[in-house]
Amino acid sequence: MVTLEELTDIAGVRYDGVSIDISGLNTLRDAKKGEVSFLENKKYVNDLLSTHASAVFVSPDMAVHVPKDIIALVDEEPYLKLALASKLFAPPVMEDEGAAEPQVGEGTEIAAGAMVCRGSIIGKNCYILPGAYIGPNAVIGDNTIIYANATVYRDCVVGSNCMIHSGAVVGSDGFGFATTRTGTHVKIYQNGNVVIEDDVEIGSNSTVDRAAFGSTLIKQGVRIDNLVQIGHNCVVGEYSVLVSQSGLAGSTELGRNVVMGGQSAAAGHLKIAPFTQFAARAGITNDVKESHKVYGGFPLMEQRSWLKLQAKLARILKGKS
């Protein structure tokens, strides 16, 4: 908990108003009383009008839209100011000695060389293999296997009947930063977590980034192959399948039973309809609203059309040779 004066001092924004306590940062849509948010893109102005945040970093041209009961922290670079303030809420890298000893359920085996940090909770009948790391305040459900050298960062949640294979990382920082006008990159501390529901398998050397605020969510029954990247604040719907080298940029949401072929990728802040399939190397740059279709290529189109286009191009090239 910090005061708004402390926060604005760190961020470099002038504030001479009433002193209030601030508990954290959040999006306009999810912010609660006592939290600070930001608005830089005018397409989110409707979220500003309905937010429950106590204060908002906002550009001068957007300040007029701030509701009267919310404190406007006006600056030319609101996203940068949010980045500077985010460090205030970053948890310690190592938990202090005052944290509780780990809780380990009946029948769980923790191999020599595994690291289980203070404050963590591990369910019944789990296996934590050599070199695995379970961070502070992480929670692991029953009957889950964390294979050798897999990592579950602090505050993350892994459900029951899951498998996290060797080299996988759950909860590393999302790729978030603000860039100053002189080109310097300022880290946005990723103060959320990852929540993995039951019956999820994550392949070797795959990464699931923690959220900037809130949670990155992997829903029940998802299957993630080796070498898959899932960005911060993504939602992967139930029973979806992500094949090797596929990737999701931050804040993209997949419906249930989405299949992404090898090396396919989605840009950020997209919504993908349930029961959609993407062929290998498909490039997704816009929302996909229709279910039960197969897409491919870049720019993205229905896979059948993509294959016809490639056949026509091959004939044209053949005719010129």
Given for the second form:
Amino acid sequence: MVTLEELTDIAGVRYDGVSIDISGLNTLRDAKKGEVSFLENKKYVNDLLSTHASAVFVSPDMAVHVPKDIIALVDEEPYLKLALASKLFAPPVMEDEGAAEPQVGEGTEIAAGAMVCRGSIIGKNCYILPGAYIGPNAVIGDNTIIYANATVYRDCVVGSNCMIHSGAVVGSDGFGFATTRTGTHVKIYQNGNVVIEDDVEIGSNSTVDRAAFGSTLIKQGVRIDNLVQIGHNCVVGEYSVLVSQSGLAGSTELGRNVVMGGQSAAAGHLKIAPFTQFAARAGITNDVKESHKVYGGFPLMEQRSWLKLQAKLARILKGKS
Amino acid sequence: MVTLEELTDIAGVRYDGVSIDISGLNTLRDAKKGEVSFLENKKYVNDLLSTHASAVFVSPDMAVHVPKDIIALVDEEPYLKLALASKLFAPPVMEDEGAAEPQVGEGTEIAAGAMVCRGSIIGKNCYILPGAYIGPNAVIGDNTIIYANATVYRDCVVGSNCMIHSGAVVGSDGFGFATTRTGTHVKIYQNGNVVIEDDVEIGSNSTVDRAAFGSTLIKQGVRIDNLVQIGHNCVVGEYSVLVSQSGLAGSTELGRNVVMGGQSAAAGHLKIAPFTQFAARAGITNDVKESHKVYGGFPLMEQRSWLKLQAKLARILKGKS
Amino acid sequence: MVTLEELTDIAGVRYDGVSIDISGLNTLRDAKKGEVSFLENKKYVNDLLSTHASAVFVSPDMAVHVPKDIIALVDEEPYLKLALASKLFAPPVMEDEGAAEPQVGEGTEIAAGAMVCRGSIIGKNCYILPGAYIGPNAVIGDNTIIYANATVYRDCVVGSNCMIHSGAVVGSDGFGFATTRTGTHVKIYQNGNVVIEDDVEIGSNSTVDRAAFGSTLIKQGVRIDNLVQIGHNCVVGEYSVLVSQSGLAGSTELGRNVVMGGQSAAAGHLKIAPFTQFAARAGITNDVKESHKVYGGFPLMEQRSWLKLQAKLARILKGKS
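Same protein, different state: after the form predicted alone, show the form predicted in complex with a further copy of the same chain.
The next block holds the full complex; its first chain is the one shown before.
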């Protein structure tokens, strides 16, 4: 908990009002009372009208839209100010020596050379292999296997009956920063976590970034292959399948049973309908609203269109078109 | 070793015959007496006729093709039944405390913080760096270097004069599962291993998956760059070169001296002729039968055709076509 | 330090002259007195004329261009000979038990389970998490965080205020080898290092290869996302941003504030002007000389041209062109 005065001080925003207590940062949509949010992109102005945030970083031209009961923190660069403020809420990097010893369920085996931090809770009948790292306050369900040299960052949650393969990283920082006018970057501390539900398998050397605020969410039954990237604040729907070397940029949401082919990728902030299939190398830059279709290509099109286009290009190559 | 009764019980397949001993699962082609196999894809029906398997999961319409001396385990979803049965043969996750201490050859240095499991055999003059993990029963040849935080899963074999760089993972589970009619997934336990021959170098954070049955094989003299994916049951021919971020889906076989350019990828179950070169980003979806050619593009074509096509597209862009 | 006689012996090059002391190998351009270089590609013949190397591997037809005060080591395969010689200068793999204990600055916390080798120097107020590996003679600045299971190879330098996320590998061997006429490969030992300047963040499971000679250089303020590949001898300019799954082949140089979109990649030995932006999947095979432009596609073109081309292809698909 910090005061609004501390927050505006570190952000370098002028604020002369009363200094309330601030519990964290969040998006306009998810902010609760006591949290600070921001409006950078005008297309989210409606979220400003309905937010529960107590204060909002906002540009001068948007300040008029801030509801009366919300404190407007007016600045030309609201996103940059958010970034500067984010450091205040960063959790400690190291484990707290005063925190409780890990709670370990019955039947769980923690190998010599595994690293399980204080404050963590591990369920029953798990295997934690050598070199695996379970950060402070992480929670692991029952019957889950964390293979050698896999990493689960602090505060992350892994369900029951999961497998996290070697070298996979759950909960590293999302790729968030604000860029100043002179081209330098200010980190947005990633103060959320990752939540992995039950029956999820994550392949070796895949990465699932923690959320800037809230949680990156991998739902039940998801299968993630090797070397897959899941950006911060993504939601991966139940039983979705992500083939090797595919990637999701930040805040993209897959419905249930979506298939991402090998080396396919989606841009950020997209919503993909359930049961959508993307062929290998598909490049997704828009929402997919209709379920049960198959897409491919970059730019994305229905896979049968892509095949047809390639046939036409083959004709062009042969000089027949 | 399990009995056929136990196997059909866990798979949920009705079987009233005599309960023979079953030693494992395998493909129709590679199965030996005492093993159980499956026929899911009708194009492999010829393999059914010549298999040495003792029993086969097979769909009702294919049951007639099962030779008389082989037990037909008839079910609408043979691949799913195989998946359910695979768990019976999964090796233990943790090392067996009763197994022999690792055998370590003369001149080998194992750093403090390296994790070498029981049952493993390490040759002469090796270096095993801190954080490296050598699983149970793994075998490492002579003069091989396993760098810090590299992982070799249980039962895998690494030859002599190899280098496995940091973060590389050898022997994690292949991406195998059967999907039920309701869209959930059932893991196919990956009960094979990885065999890496001599003089192989594997770059940092590359992944080589263990086989579902049998071995994923990396032959002598192969050079694998960083962040490369090798799927389960692949065979990579002698002296082949896989440049960074390239990938092979499961069961694909490269002949000797194949070059996979950066970010190129091959679909599964393909055979690539020796001395084939794939340019960066090549996307391979069919067998390559003729040696010594250069390919690129996706869909794949000869590299000179791809260059010609791009020139034509440049003309189209300029409105000249 | 070796003698030229030892070097020509191991390389298998005939040399009957005086045996001077040789301190290392280097490119023609960067070689200093006492170093040996090579000329393989005739387009670098001008570098031969101005090099400070004491001896040069050179093919018979190029030998005439070697300045009189430089020793010509004439062979049909100069690059192969360099490779054979490179082993002489390889640093030891393991830490030197006689080297000094790590120097650790005030306020730095090294977690139990972190592996910090002798000869390394770590600044003030750093955090080194469990499973992180800091190789022999590595240098870490102040306030830097090395997360769990990250790896910094020997001799590498990481600046102040950096974050190296879990599974990232700094300083693994560049992908360098010479191929013989029979198709086998001879490793070029990577005897350089990686230098990371201040305020750099490297995402989880990204890889930055050490230089063959000299340094791979990541300049101040760079932001590298997850699963990114940086080849040996690259230079990444200040405040450049590399989005997930992008890659740079060896010796490519980015100017300041270059943006590499997700899954974009650059071939080797390129120079990219400052403030260039590459869209996702951009494939870069030529130098970019003009600053402040946006490119995409493969082959690369200005992003607006790529969009125009895709629109034309959409028309072709619909049969309107």
